[in-house]
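Presented below, as structure tokens, is a lone chain in the form predicted alone.
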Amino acid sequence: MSYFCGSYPIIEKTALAGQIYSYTLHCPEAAEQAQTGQFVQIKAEGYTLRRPISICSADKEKGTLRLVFEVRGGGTDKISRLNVGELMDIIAPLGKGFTVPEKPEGRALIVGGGIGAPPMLDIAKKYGESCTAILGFRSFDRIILDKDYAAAGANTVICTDDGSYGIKGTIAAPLKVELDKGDISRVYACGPIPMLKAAAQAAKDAGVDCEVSLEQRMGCGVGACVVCACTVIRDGRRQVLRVCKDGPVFKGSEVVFD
């Protein structure tokens, strides 16, 4: 699949929570190619390496990409200072995304942790009421996109580490409840490694296909520098693959999390 490199106008910017921002760009060619789970590489002025940010949503009719990210350092801080009317320099779309059937059957289970929630929003839009989204956050003031998932028709379950909203604790308990119902056809997950490991194992135990999106530090974003290596067991062999090129989405059953 081809990707595009250019500077595209910012048509919307919203602060979702402390240091978490949502940007909408008008970039028709990239939006037309984008698949759920892919990402972009954003140029931050004054920094050599671009910052990888997951695509939250792609609207092919409007020709827009929505990006949601958290400020975690100087590069993302610089990007977060861009405003509506200015241009964002991106390479997009990159990587391999989630497997989302054209005509979904059964019920999908989305498991997102923190900033891992954005990449799967379009899956919820695809499945609608046949989707349950379990989203975990540190506390009430860190919750993002819960209303977006609900607007997509998904049954949305919120967990917070401190119990300030929703279910207190991790996604483990509601994940088991949903899988025990026996009607889940696919599990999609993105978030911290311990959460991905738990989701993949729970899906495996339930005999359900699972895909996980991995986060890794990246250099080029197109598979040349091999900075973002991960280990999988594929075709009976232990292999080292590139998150940016071979992923970021992998089968949960093949990823070596330890």
Contents of the next structure:
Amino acid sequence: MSYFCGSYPIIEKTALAGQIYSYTLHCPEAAEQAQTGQFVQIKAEGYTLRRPISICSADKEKGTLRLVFEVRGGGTDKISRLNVGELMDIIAPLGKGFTVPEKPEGRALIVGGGIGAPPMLDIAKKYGESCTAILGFRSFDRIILDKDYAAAGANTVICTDDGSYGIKGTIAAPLKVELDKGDISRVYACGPIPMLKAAAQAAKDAGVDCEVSLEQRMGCGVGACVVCACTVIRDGRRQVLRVCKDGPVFKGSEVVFD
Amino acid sequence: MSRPDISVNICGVRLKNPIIAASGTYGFGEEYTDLYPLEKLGGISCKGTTLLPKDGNIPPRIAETPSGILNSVGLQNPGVEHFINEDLPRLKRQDIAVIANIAGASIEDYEKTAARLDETDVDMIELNISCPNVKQGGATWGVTCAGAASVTKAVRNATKKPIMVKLTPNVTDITEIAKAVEAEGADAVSLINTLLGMRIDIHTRRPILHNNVGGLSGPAVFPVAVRMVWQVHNAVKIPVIGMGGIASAEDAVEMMLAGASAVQIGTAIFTDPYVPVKAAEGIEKYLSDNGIEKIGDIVGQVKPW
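Other form of same protein, the form predicted in complex with its partner chain, not the form predicted alone:
Next comes the full complex, this chain leading.
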């Protein structure tokens, strides 16, 4: 597995919700290598640090990568000014992705919070109807990718913090309902830390394997600078690992969340 | 005219070009080989290494600044034995100068780490007496002449390897520290390490770095680094390795005109991983374009007013 660094043409750009953008790039070599849950480092002109953005979907046949990100500051704002036909400078694909069986067995449960929803879309595509996606957002106007998950065949459950759409509250209640059904073989989660912690605990209680994708402020993105540290208990030992290279995906049971 | 000679000799160690990856930004040379061979660089200063493995600081460990970053990694590293057994053999198989960067909480730590490295085929030892991100040791050695001299003296007695002492800019007069380590047998000095800084999230009122403060690097510090390299070059006889915000071949040439015999590139790699390669190529072109035969001919050749 290797990664690439270069400028690739933007072939599609859409606004998904306020300040959340979806870009599709034509970069066959990176798309060919990409694994679900990996990320890219996007150069923001005029900024020292690249912005780590998860890969929403990789299409190996078309040679494309889809990236979905939210504008949170000057750097992401700068990137969001790029338009179709222009080039995006990325390092990709990076990190260790989710474990997605070649032939899915049982049912997958996907838990996504806000901008944590994108990196698991290809899991839903793999599992199709044998998958439930519980996606939590702040409010109705912040919902993204619900139609994409539904189109992939996933039973899609939407929660909003303010109750403006779907189930009011966090993903905790529907998560328990799904796990109680007893047919979930794997849980995949990406979102805010309290959500990941809840998903990891619920999966552990149900005796189901769980993987979580972590976020941390990054430097290089390739494992050289050891800035994006996270603590895990692995092989019976407390270890400080790199989110960018050893992750961003870790077993839910090994991450020390506090 | 034949191709200009961009090789340099630093305390008896030959570098095929004057570009060295700066400690802490390039790990142990494994991470960028997907893009280009490590051998494109003249040297690598490996991640700061301590006698025993170290977990580093609680994240967040990085914050962006105008034209730079603050970091507070806190010397996370797998320890000198891991370096010697796992990293050094791989690095030594390649045509590149390998510099071990060592740090410690006590003089004894530095001594033992250096003595251990003395038994290996590492090319050079860089003494990190300027890390601003650890509570014990680190910069506390580097901010006084007596502290810097005592670590240098101890390491000098522990190894015959060339020693390069990395200096902190967070001092009143960096030339005094440089002279102090030169007097104790340092073979070279490298500068500057990061400038101590701080950023605060105005909404949470929390510092962005969990360590509250951290080291500033990147293009923001470049003029400070050029000034200090120039001052130190004029104050000592040993070679000066220049670093601090170099992001292009032009920056590297400027640093060498100020007095650097070679340069280290760090933070700029995060923006563009190819910067060290482009810098090496660009330096050669600068020499060609200006009819200069060898890189040494520009070192310290700034013409002050």
